[in-house]
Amino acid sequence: MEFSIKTGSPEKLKSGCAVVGVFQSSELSTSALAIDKAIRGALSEIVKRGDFEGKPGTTLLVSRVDGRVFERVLLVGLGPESEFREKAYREAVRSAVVALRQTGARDALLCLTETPIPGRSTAWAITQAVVIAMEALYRFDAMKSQPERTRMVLRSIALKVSARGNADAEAALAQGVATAHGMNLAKDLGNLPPNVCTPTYLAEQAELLARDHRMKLEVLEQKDMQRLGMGALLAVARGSRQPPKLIALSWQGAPRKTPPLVMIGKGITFDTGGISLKSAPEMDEMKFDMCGAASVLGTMKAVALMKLPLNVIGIVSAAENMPDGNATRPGDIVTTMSGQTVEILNTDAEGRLVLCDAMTWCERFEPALVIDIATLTGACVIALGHVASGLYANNDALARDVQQAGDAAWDRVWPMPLWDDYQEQLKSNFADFANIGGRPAGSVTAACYLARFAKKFAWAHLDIAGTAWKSGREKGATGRPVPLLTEFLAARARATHG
């Protein structure tokens, strides 16, 4: 799909399809009223005869329409005017683009970018949409025999703004193209079997980012990890036949000697729970345990892609967690490659393991800063549902900047307490700590594990238990948090360069 801006009054930008918005109150918008001119009255005739009432996401295609300005109008419904907010905003793109595809327009102007939204700008309404219509058009059918074939012409989306020559127009396209391709590959990554996405296809698909966008890659195999005693991420893989990989994947934008922004991503391929295994019903969803190293190479594809000029680092700390003769039984004690031992009462309690040890060697490139993205603990998903991600910090600014970036992405974080009082629940009698805390709090505790190996950078980490992925109907990963992750790096590029 391409996307791109055209300015000027909307019934002389010729498009097989024009998009327009009606508010709940019959009134249409600035777009639809310019339009409905042009053409004799014929929208405002449909509204008055009550054919279409504006309700949230609803949608009316009007073909044939008197002036032939454009081949067809596509009227949209906001909802009240007074509620038009960014839920309503985001829906009413989605439906649109939605029943485009269900026409024969090859291309299309979407006029809502225009509709005032309070508190955006249009440089957000301009990067949501083109999120908001990748997601809308995006199918994962590469595992089908015969991929269901869908009628889908359209080919082109222009987003209509006022003014000329609007350079934060182009930027906010740009961000959103590059998102939405981020997005996608962690999709696409989230949503493949595991028995296809194993830590090793995991190095591979890095090694083609790495060669396709100029990026420089190191891949730690398992004599590595055993030189450097990584004993942890180690204790995970020990029951699987597939061999783990740390994956460095990094992007030089500033000069070499500029300290680096490091993103970790939890890559457990596919997590029984080892010993401690889980209950059989909706296993299967944790193919989707790697979702966290997912969105780091998606993030780094759209990093590349908008050329930022920042040094970044994606680290995939990738292993399968599987029960086997070999495998890291509860009650094993095995030491960290900060030389912290660790006990380990639950191996399900893996995800932890295979970071802490990222996180240490991660010291080596003196980063900026550390975030670091996991599909964490269930604990997080009954605190926050799956609207919000978890958010940990060792340093309020990091904080505040990363939740503002999940603000302005429309991809929110809630900021989550990491009091020493928590640290209480990791003690162990036998080592310098446990790997679990108790049922009590238990994202809070997985977080105050992760900062006994954070605590010589500024560290924040995001707990995607429960906004990674869909299950039921809509089963599949969501591509989250890189819409947040792009987001955040934009605007430290933004801070730092203008």
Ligand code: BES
Contents of the next structure:
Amino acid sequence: MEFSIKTGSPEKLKSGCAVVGVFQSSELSTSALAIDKAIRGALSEIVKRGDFEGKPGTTLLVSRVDGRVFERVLLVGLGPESEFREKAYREAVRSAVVALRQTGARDALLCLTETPIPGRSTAWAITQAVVIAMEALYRFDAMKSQPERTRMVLRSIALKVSARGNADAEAALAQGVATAHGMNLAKDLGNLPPNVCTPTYLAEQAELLARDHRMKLEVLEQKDMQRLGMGALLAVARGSRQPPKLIALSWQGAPRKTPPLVMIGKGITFDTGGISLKSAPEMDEMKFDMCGAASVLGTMKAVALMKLPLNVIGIVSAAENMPDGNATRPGDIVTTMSGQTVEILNTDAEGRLVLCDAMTWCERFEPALVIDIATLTGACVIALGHVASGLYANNDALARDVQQAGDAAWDRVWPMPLWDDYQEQLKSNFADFANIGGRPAGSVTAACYLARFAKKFAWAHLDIAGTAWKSGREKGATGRPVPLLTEFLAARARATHG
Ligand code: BES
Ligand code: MN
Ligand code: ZN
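Given the form predicted on its own above, what does the protein look like in the form predicted together with the named molecule?
What follows is the whole complex; the chain from before opens it.
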């Protein structure tokens, strides 16, 4: 799909389909009135006759319009004007694109971007529109023998903005396109079955990214991990036939000496729980346990597409958590790369084990900051559901910036405590500490475990267990938190380069 920005009066903007928002039980908006004029009052007549009420989620296609400017007009309900905020805008764009798919229009002019949203800029509306449009068009049929044939002819969407010569608009468009491509990569990797998407497969995908976007790639193999003393990461991979991989992809957009921003993704390509075996229901969804890793690769793609003037390193800690005769036992004690020893009381708390050694390893890059992204705990799903990801940080300024990026990208997080009081729960009688802290505050104690490996840098942790994928009929990866991470990095670039 091609996206562009259009300005100017509607009668000069030819299009296969103009998409116009209509508020519930109110007058036509200024942009709708301009379109109405260009098509000789067709819109006002439809509304006057009561043929379109403007309810949220509703659309009406008018496929014969006078005036020869637009071959079609698609009316989209915006709901009551007084309640028109981010959610209503997002839903209107989604409904519009779903309806557009089913028309014969080759191109469309989306005028919804002109509708003011309280507290949000036009740039915001543009980035969101692109991301939502791509989301509405996303299909995963790589594993179907007979992919459904879509008759969709839509090739390009122009976003209408009123102000001319707007550099912000173009930058917002570029960020939307980059974010959407990053999300699509993250979704594809997440949706692939665990017999295809193995640690080796993730390393191959990183190699393709490195080649396509001139990034540097380093992949540590099992023997490298042994040499470096990564006892925790190795303990997780022991029960699997799939060798673990520690993947580092580097984008150099700033001078070599500039400290890099580091992201680390949990890449468990399947989490059976190991010897602490999970129960059967919904275990298939543990193929999504590499969604943190997928979001890191997706964000690296977005960074490269935007050519951000930053140094960014994306690290993926990939392994498969399986039970077998060689698998780690509950009670085993391992030495992490940091030298700290861990009593593995539950082999199902494996995410923190693969992450902690990656965190120690990344010290060698002398990072400006580190953000890890992990489908870490079921407890986080209980705490925050499927709306917000959990945010933990050892640095208040970083926490604020991450939360702000989440708000701006509408990919939201909520701060959780990392207080020392919780560290008590990780006490072990036999090793320096244990890898679990019992049922209370399970998401917090997981983060507290990681904090013990983040002493040398500013660090934030995102628990995306509730937000990385959807279950049920709409089962599939969401691509979150690629929008947050992309916005976080883009904001850094704006702050340092105006
Ligand atoms: N990958 C899971 C977390 C998870 C579970 C995410 C369900 C989404 C849905 C993680 O490796 C895990 O198994 N965590 C355990 C930790 C426990 C053993 C301390 C959990 O949350 O039950
Ligand atoms: Mn687990
Ligand atoms: Zn897991």
